[in-house]
Structure formats: structure tokens, C-alpha cells
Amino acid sequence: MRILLASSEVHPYSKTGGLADMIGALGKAFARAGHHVGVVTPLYRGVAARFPEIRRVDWRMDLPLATWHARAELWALEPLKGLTVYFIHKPKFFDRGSLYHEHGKDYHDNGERFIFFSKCVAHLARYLPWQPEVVHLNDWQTALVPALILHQARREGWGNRPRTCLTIHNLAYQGVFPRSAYAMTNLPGDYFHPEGAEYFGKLNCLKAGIVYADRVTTVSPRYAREITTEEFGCGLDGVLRKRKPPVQGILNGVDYEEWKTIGNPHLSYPFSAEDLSGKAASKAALQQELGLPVEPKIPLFGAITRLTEQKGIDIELAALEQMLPGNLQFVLLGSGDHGYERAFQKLAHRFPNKVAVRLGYDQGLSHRIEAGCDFYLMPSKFEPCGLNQMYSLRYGTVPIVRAVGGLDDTVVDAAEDPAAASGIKFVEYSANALAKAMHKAVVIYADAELLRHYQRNGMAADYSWDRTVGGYLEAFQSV
């Protein structure tokens, strides 16, 4: 099959979170199964640099946008036989210091950015030479593409279009902008209707992929029952509701040639489900790297996140609060809302010796947490998918997580079915709930042969790519 691949990030050049991880693992698992694969993603600022082997092509485009037009050249790089990366190079748009907002702010021209990222996107689907058939998009950033593509084979005749695949990775960012914006797709008010593209008299990008889209699919099963739902449909549900055929969830993998524990470039200790003293001196070597002290008989939680509402930072700070006065440590790698990352800094500064706080991203350092750490914080309020439940699990690192979403689909509780139990779940959004869970992993720490029971579960747990792809096959050859 040939397949177009489009997002806004892609592992390893440019990303902000789980979406990059998910569209350069995909990339590579269609390609090695023997289709013919192209991505398409923004050149960000230093990616040219990072990755010299990128290339300018002979191919330029001069779209419009409302009343001028957008000139952006193309770049490309092949990173494996079948794949071919595609890098829409526009500097204005896109050679900026971040990839969506900066000092907490959105970029206020984030609705003509993707709205011309898209238009090549379409641009590509439309004149490759290799011809897609089929045009996967990921998120707001890319989902007015099926409108674009519908509108050019109805009145401009490109005829045997590719299909399109819009899959939903977090429903609560959707891309809305004024109608003012609409005018830059340069589409007829055929679109911007409350059955199409329009919400309240506004442009919702992804509101019009799921309407125009020929197939809609999310990141894990629970995720795509619960968007139907009025508490996680975040304002789209009865449209979600109306799809024919209905939203698909299809849980996200994991790229187990990066995420592993033997082998590893950011690990100085491998180790294995059957041997796991590499994993106590990895312990070992993340305290004293974090300033904590080395005590190899307190359990050490850690967590990796955005510091969003979304993923339950209130309950996870108010928990710690709870917890901290015991004997155990925690740390964190993150950043996000200022007023979070200031009350972790705080919490550090209370507890130097039971909290360690690094605010950013270090893929290496990621590695060491997951490596390193006994258990895995991730009260997410909701989760489309999640993936790092899933490293955890493969590092023998327990997740704590809230039983919604992706969560609830990879993590098995004991009370579901002890002889597989590989996390602790709990169900209650509140610092309580999540209090209690982390009191049941003190215990299970306390009982070695128990931990290495849940250990060796999650170690045991495949949540690669090969399921996943097989999952998107039948969804593209279904349209």
C-alpha cells in the first residue's frame, strides 16, 4: 500500500510529546512491513542542522492563503528503504524557538501555519509521482486536509484521490480559531456550516477532519468509547456520535529497538526480566545523579510528563504532600504551566533529600528515570493512550495509573487478575485516591518477591508496533 503520513512532529526531529513518538515509530513499521510510506512534517528550527543528511528537492510550492499566497520549498530524507520524510521548509512559519507557543503562549498565527501546512500536505497527496492511496493525518494540525483533498476532486478534478485516515490523539486540543480564519483554506462556504467545519460561529479544524475524514480512529479502545461520552467529548461528542463508520480505537505501540534495557546508549547497567540487578545499579546511578541520597531500600516513584491538568498534576502534588513525610523518594522530569513546575521547585527545596525536579526535556534522562525508578506516577485526568506506562512497564517499573483511556487498556490491577498484574490502578480523580494507590506499591516494594512478580508481568507485555500496524492496514483498506 502506498500511505502518506502527516503530523506536526515526528521522533526524532522535532517533538513535544507521545504524537512525535507515535508518527516516527508508525513511519518506520509500515515501511519495514513492505509498504511504500511518506511523512510529511514542518523543518523546525535546528533540525537541518541536527540531521545534515536532509536534503532540499527540486519542488517548491505557491499555495494561497485568503488573498496572497505561501511559498515554502520541500526537503527530504530517507531514513530506510520504502520511508522517504518530506520537510515543508517555510521559515516564516516555522524557524521559531518552539513548535506551537512560547513563555505559555499559543503563536498567535498558529491557525495560518497549519492551515498552510495542511494545503501541502494536500499538495503532496495530490502530485507525488508515487501517488498515495491512502493520506493518514494526526490532530488539529493537519485535519483540515480531507476537506482540502474532497474539495479538489469535486470541483477541480483530481480524480482517484487518496483516502483519508484522521486519527485523534487528545480531543481537548482542536484547533479553533475565528471565522476569520476560514478564509485562508480558500474553500467555498460549502464547508463552514454546524455540520462541517464551523462551531459557534468559529473555525474547528478538527471538527472538520472528523466530518470530512473517510476514517476516524483514536489511540486506544477505552479512548474511543469514552469521546462518545459527554464528560470526554469535549464539546464534539454527538458529532463523534454521528460518525458512520464509528470512531476506531487502535492502541498506540511502542519502538522496542529505542525503548529497551539491553543495549541502550543512555543505560550504563543493562538488565532483564531474568536478571535484574542492572536495574538496582540503575537505581543507584539516578539518585546520586539527581543529588538524592543512594538508598537502595526506599522506594523511588518517578514521573515524566507535561505539567498539564490533564495529567492530574493538582492530585499528583497534594499526593506527594500525603506521602512525602514517609519514607520514599520522587522525581520528576517535566515543564508546563509555570505555577506547576514552581510548586514542584518548592516541594524539592522542602524535601532535598526525597525530591529531585528537573524542569524540560532529556531524552537520555527519560531513559535513566524509567530505568531507575520502582514505580511510574500517571493520574492522568483522561489519556487518549499514553506511552509511558507502556516504557514503564518494559523497564520493570510499575505504573500507578488512573484507570481511564490508553491506561486502563495496558495496565493490569490485581484485583483484576492477580497472576497477571503488572501496575496499580485506581479510579477516583483526587489526592486520596492516588494516596492510596501509591501506599499499596509501598507495600508491594516491602515484599521483593511480589515486586519482582509485577516486575516481570510488565516486562512480559508486547505493545509493539507489528499489532498496531495491522490495525491501521485494516482501517485504510476499509475506505
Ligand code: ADP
Second form
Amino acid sequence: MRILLASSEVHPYSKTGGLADMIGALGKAFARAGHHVGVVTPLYRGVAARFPEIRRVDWRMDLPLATWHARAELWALEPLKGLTVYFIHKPKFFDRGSLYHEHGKDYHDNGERFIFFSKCVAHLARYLPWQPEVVHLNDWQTALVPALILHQARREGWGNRPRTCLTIHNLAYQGVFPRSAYAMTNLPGDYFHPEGAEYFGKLNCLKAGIVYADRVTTVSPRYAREITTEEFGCGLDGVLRKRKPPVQGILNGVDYEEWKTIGNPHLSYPFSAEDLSGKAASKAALQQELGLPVEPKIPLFGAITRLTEQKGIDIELAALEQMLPGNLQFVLLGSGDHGYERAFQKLAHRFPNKVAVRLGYDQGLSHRIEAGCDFYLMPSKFEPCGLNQMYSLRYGTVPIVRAVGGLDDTVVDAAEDPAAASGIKFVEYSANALAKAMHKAVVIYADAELLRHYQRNGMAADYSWDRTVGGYLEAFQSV
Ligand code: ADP
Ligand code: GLC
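Alternative state: the form predicted together with ligand ADP, after the form predicted on its own:
Whole complex next, starting from this chain.
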């Protein structure tokens, strides 16, 4: 199949979260399975310097944006046979300190930036010589593309237009802009109404994708069900319920070429399910690196996360308050909300021998935390899929998760199946429920054989990409 993937972030070029990991891995997996794949993404600051093989393509885009025209260059790279990554080079929009926001504030022109990006995607879908058959859009930043393609097909008689598939990675971000932003789409009014791109008088990019894409998917089966309810629907549950065929949940995969415990450049001590001595050495090294007492017998809990409401940070802080007088250590790597950042710093200050906090973004440290911890905390309020719990399983780090979205789909609790138990789940969104789950962890930790049982199950779980690729190909075939 000829597939064009579009995403505002792609690992290893740019990343703020799991979307980047997912698209980076999916592109490679499609190409390995023999498909013709293009991935299109913005050329952000520093990418060309980090990847000097990126070359300018002799192709200029000059696209209408409301009443003016905006130009961009196309750059490209072929990291793998069958896979080309296209970069949209438009310094005015993408040569910035960050992807979406700085100093806690969204860039004021995010609407313009990603409407323009979406137009570039639609342009490539139309004019790439290899003629993509499917255009796969991801999240609000590219969700206007289906409407742009539909309109172009209607207007120009683009007979065999590519089919479009939108994947929702997070319904909480919809790309909502004032009505005036709609002019930048250069679409006629026909698409701006309550059954289309309009949401209470505003432009809602994600809603436009949900309405106009040929197919809509999301990143876990449970989240696919959840988002059709008022509780998780973020105001779009009604629109999602109307989708035919219904929104399909396809569980994300893990790139085990990167997330591995043997031959991983970020890890000094390799280990496996059969021989966990390297994991013990990784724990000692991590404790030392973070300035915590090197204590092999104290359970070490970890978290690597965007510090946002979604991730259950408020109950995590409160549960730690309850648990920290006991015998445990905790490490956090994260960044985001300044209030949460300060709260964790205060905690580290009050419990210097028990809590280590690193604010910022650090890929290498994220691997070392996954490898060195005994337990991983993911008490999310909602979680479309979640990747860190799957990385934890592979690294023999027992995940403690709230039973929502992809967390529920990927972790097995002893109450569900004692023989297959790989982690600890709790249901109620409260600090008490999380603290109770952490208590269970401490009990498991005290029983070496039981801990090994959880680790063995987790490390054997296979969330590789082959299954995920099959799910997407089926969805693409169906349109
Ligand atoms: P989300 O996409 O909602 O943030 P996921 O669990 O799907 O959640 O993916 C998060 C990804 O971002 C993981 O690869 C995780 O390791 C990474 N990540 C999050 N915060 C940091 C950080 N501060 N430093 C390094 N990696 C991080
Ligand atoms: C979003 C979700 C996360 C998911 C990721 C990749 O960022 O919050 O749960 O794993 O996208 O699909």
C-alpha cells in the first residue's frame, strides 16, 4: 500500500510525548512490511543540524492562507528503504524554541501554523509522484486534512483521491480557534456548521477530522469505548457516537529496537528475565546518579511524565505524602505545569534521602529510570494508550496504573488473573486508592519470588508493532 503519515512530531526528529514515539515506530514498521511510506512533519529548530543527511528537495510550496500566500520548502530524508520523511521548512512557523508553547503559554499563532502545515500535507497528498492511497492523520494538528482533500477532490475532480484515516491520540487537545481562523483554511462556508468543523461558533480542528475522515481510530480499545461517553468525551462524545463505522481502538506498539534491556546504549548494565543482576546494578547506578542512598533493599518507585492534569499528578503528590514516611524511594523525571514542578521540588527538599526530582526532558535518563526502578507510577485520570507502562513491563519494572484507557488494556492485575499478573491496578481516582496500590507494591517487594513472578510476566508480554501494523492495514483496506 502507498501510505502518507502526517504528524506534528516524529521521533527521533521531534518529540513532546508518545505521539512522536508512535509515529516514528509506525512509519518504520509499515516500510519493513514492504509498504511505500512517506511521513510528513515540520522542520523544527535544530533538526537539520542533528541530521545532516536531510536534503532540500527541488520543490517549493506556495499555498493560500486566507487572503495571502505562504511559501515553504520541502526537505527530505530516507532513513530506511521504502520510508521517506518529508520535512516542511517554514522558519517563520517552525524555527522556534519549542513545538507548541513556551513559558507555559501556547504560541499565539498555533492555528495559523498547523492550518498551514495541514495544507502542505494535502498538497503532498495531491502531488507526490508516488500518489499515496491512504493519508493517515494524527491528532488535531493535521485533522483538517480530510476536509481539505475532500474539497479539492470535489472542486478539481480529483477522481481517485486518497482515503483518509484520523487517529485520535488525545481527545483533550482539539485545536479550537476563533471563528475568524476558519478563513485561513480557504474552504467555503459549507464545512463550517454544527455537523462540520464548527463547535459552538468556533473552529474545532479535531472535530473536522472526526466528521470528514473516511475512518477514525484511536490508540486503545478501551479508550475507543470511553470517548463515546460523556465522562471521557471532552464534549465530542456525541459526534464520536455518530461515526460509522464506529471509532476503532488499535493498541499502540513498542519499538523494542529502542526500548530494550540488552544492547541499549543508554544502559550500562544489560539484563534479561533470566538474569536480573544487571537490573540490580542499574538500580544502584540510578540511586547514585540521583544522589539517593544506594539501598538495594528499599523499593524504588519512578515516574517519567508530562506534568499535566491528565497524568494524575495531584493524587500522585498526595499519595506520596502518605507513603513517604515509610521505607521507600521515589524518582521523578518530568516537566510541565509550574505548580506541579514546584510541588515535586518541595517534596525532594523535605525528603532528600527518599525523593529525587529532575525537571526537564532527558531521553537517556528516561531509559535509566525505567531500568533502575522496581515500580512505575501511572495514576492517570485518563490515558488514551500510554507507552511508559509498556516500557516498564519490558524493563522488569512493575507498573502501578489506574484502570483506564490503554493502561487497563495492557496491564494485568492479580485480581483479574493471578497467574498472568504483571502489575497493580486501582480504579477510584483518589490518593487513598493509589496509596493502597503502593502498599500492595511494598508487600510484593518483600516477597522476592512473588516480585519475580510479576517481572517475568511483564517482561514476556509482547506489544510489538506487528500486531498494530495489522490493525492499521485492515482499517486502511476497509476504506
Ligand atoms: P503522553 O504521550 O501522554 O505524554 P505516553 O506514555 O504515551 O504519554 O508517552 C510519553 C513519552 O514521552 C514516553 O516515551 C516518555 O518516556 C516520554 N517522556 C515524557 N516526559 C519525559 C521527560 N521529561 N524526559 C524524557 N522523556 C519523557
Ligand atoms: C497521547 C496519549 C498517550 C498515547 C500517545 C501515543 O499523547 O496521551 O496515552 O500513548 O498519545 O498514542
